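Have a look below at one chain only, the form predicted alone, in structure tokens format.
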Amino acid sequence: MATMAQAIRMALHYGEENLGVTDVFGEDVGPPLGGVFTASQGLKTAWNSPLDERGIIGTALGLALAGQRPVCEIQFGDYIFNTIDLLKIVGNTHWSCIGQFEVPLVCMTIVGAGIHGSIYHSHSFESVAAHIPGWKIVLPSTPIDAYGLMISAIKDPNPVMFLYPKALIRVKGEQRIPGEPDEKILKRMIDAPTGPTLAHIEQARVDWKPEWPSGLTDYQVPFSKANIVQEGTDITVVTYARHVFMARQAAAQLKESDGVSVEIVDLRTLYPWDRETVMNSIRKTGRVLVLNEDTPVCNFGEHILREIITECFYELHARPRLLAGADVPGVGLHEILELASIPQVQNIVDEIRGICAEEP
């Protein structure tokens, strides 16, 4: 099965063969690397920017004006705090011209702690993102959503955030993505060869080509559609990106040692978000934990939480909550110190038990 940086990197090819993509761009986007995480290896259109956040969403934008569809990339989401005010321009754009011009752009940055990436390597952006009107939002947690996902945000006439998750960026899906060839195929065919030096990569990719797979196809996941990744009738989880497998390992132990049936939906949208599913799931379950590892002050959580309490708040058995990452300002580089910066398996199981133990 395909890895996450291999489905978005297999979208990314599609949509520059068949939905007009023009430009891949970003710092290392381009040969030899291919970007940081190899999401951009071998396309055709992908090239280097300075390194220069601001000057790359704003030359997505003024392409995008200009009748191209763009998909620039900002290495790391902790980058691109200092482009908020291009961001809120880009996203208000089709909105302030009332309608006369559209902005076909996809911005995509990796987010979030795993890779023991420190202070500048390890942030969540999602909260920020969903504060700036007018963009479309996914999250992905596996790579055949990231594929699916990469293609809707591709087709959408307006911006989408591509936001990926660090710790999932190796992790192999369980599901094949349509089109996908064996996995050790696959690799062969459009992995570049790496070397132990930049310089031995880029002599070792002068003359390489990638062999994409021929019955790569449009699959699209529609964007404010969640996953219920498994059903449950106890409690209802609501999350998404490295937090879903977490919350399946949560649920597996709960499931053993209480009895408690734990029913998972995974947004991969956060906006617009899925009600319909969650509100749903919630009156089935009565009861609700909201999971993610971005900082708990103003955190995305929390507006879900507003809208549960006003649609469900009749139908709930117990005070919902959310399990956040820690009030810090940034994460540590030791493993303890990230370990506990974000919530882990045991902390869901804990919160998941403190929930189920109050009564209606």
Given for the second form:
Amino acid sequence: MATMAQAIRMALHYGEENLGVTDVFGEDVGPPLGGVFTASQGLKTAWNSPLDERGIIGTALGLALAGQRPVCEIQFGDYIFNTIDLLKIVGNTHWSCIGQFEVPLVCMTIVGAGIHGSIYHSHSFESVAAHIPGWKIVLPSTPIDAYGLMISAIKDPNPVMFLYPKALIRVKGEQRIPGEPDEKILKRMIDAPTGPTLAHIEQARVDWKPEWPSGLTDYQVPFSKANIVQEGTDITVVTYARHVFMARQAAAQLKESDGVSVEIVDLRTLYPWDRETVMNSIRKTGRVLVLNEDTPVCNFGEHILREIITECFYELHARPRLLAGADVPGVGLHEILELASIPQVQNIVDEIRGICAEEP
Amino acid sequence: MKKDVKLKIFDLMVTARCLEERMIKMSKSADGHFWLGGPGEEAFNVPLGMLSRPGRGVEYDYFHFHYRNAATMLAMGMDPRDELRQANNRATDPFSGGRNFVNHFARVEWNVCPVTSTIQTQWLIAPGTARAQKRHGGEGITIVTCGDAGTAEGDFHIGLNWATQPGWDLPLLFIVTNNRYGISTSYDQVHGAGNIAEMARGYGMEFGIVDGTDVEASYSKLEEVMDFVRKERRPYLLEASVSRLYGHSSSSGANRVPEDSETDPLEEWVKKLIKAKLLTRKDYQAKYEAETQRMNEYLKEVKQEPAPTPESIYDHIYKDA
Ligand SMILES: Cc1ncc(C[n+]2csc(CCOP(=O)(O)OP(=O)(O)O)c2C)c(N)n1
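Form predicted alone done, so how does the form predicted in complex with its partner chain look?
Expanding to the full complex; the earlier chain stays at the top.
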């Protein structure tokens, strides 16, 4: 099955061919590299920008104001922080001019820990992003969702922050994207030839052109639609991105050891998020753990918790909890440091046990 | 310059001055909360508006203003009432529906992109509209303005850099209106370089300086450089020296600066027109009084229009998909 990098690439290709995408750009996004995570290899509208995040966001906004459909990339979420004021402007443009200008732009950036990225390749961004009104924010956990959310993002006339998890970028999907060929064939068709040095890569790609799968569709994952990854009856875990998989492992373990049945909700869209699915699940189970890896103060999960408390307080059988990253300035490089900074399967198991042990 | 053009500029300069003076008074009463604008820049800003090509889409010019361009908007055809609506934060304010400060324009029919208060960020957005125009071809250009103090932001250089990418020289006219102040900090305290325009040299960009208090100099320089950007599809950095006749904004009092401390471009133009026998002092005074009166009447009218409703804060957060 396709990886998330391949899925994004295919969605962007579909967007270029069918949905009016005019520019896919950012640092190392165009040839020869096609993105440091290969998400933009072979795209006909991809181009390399200067190493300048402020210029990238500003130019994307200008392009959108001039009726283009840009998809820009900030190479790592860790380097988007110097554009915050511009993200504010992007988010308030349509509102401040009472709807006169539309801002159909997508900003994609890769986030989170899990690749031994140390202090500056492990940041989460969703909590800060959620504090910038006017954007829609997505963070897929699977290749097919990445494809479907990218199609939705491109089609939307509003700014969309397309976050995607570093740790899952090369993980193969479990579900076939409509039109996706067999894995080996896909690789041959759309993965650019590589080499030991930039010079080799450049040489190998001089005459290379991708052969795009012909059957790709505008398969969409609608915004604000969470996915119930697995059904359960004892507790709801509200999560997204890499922690969907960690929650699944924790759930399997708990089922085996404690006979606890865990329902896992993958939010997919963080804003505007799917309250209905979340609240309905909690009404069913009566217990909830909100789970992510961002730092805990003003964490996006705190917002969800607050909404849960306001709406479902009397239906809860135990105190709702947030399991988030450690309250530290960065994720350290050594494995031990990273594991201590980001919630791990055992932490999730412990947390769920604690919540389930509480008597109403 | 033809006689009728000279007089048209005069008319627009008086209108702009009277509009701004009306809004200054509003900021000192309950009619407006705040004022900042362009008295002292009319000799430059009026020709800028007259020579530009407002319209919708990449065929026309795109504008990314800072907050002193009312005279430009008037020269492009703005009804002064529209700006009074914004100053008085009416729901009928066509730019922002009562949401934004005075002189924070946004008009999609003329490609006037939303003015934001954040200094210099417009220089990052302008390369985007200019890139779309470069790709499209034709003669549409992007025009972006800023003040002298704002050029200390890195965004100033980002704009110049993105306008001169190899193979992608952009049809982008960068304009710095240098009034020698950023609020209270004088230019001489914080600028080591002799002038701002020459910074374009490092980017291989054409540049020039003009006396922005002189109508004829401004008009002919703008005519020349706009033609260059339109035809050559390459950027140009123009620095115009201008005056700031009422200080920075209402937060610094918005009082008229001492006589002779700064050149009044309107007064200079009137003197020239009188000398050329195109105008008498009496004509000028009559025009000035009539325009002042017209603005008073307009304000009365505008104040009757509805205020924004509380529910309206939720309008236009997203465009419906
Ligand atoms: C990013 C940012 N910093 C500070 C301010 C506050 N501020 C508003 S106007 C101004 C001075 C700008 O001076 P200049 O660029 O010379 O333009 P002028 O007002 O003189 O036309 C400052 C510091 C702001 N609006 N934005």
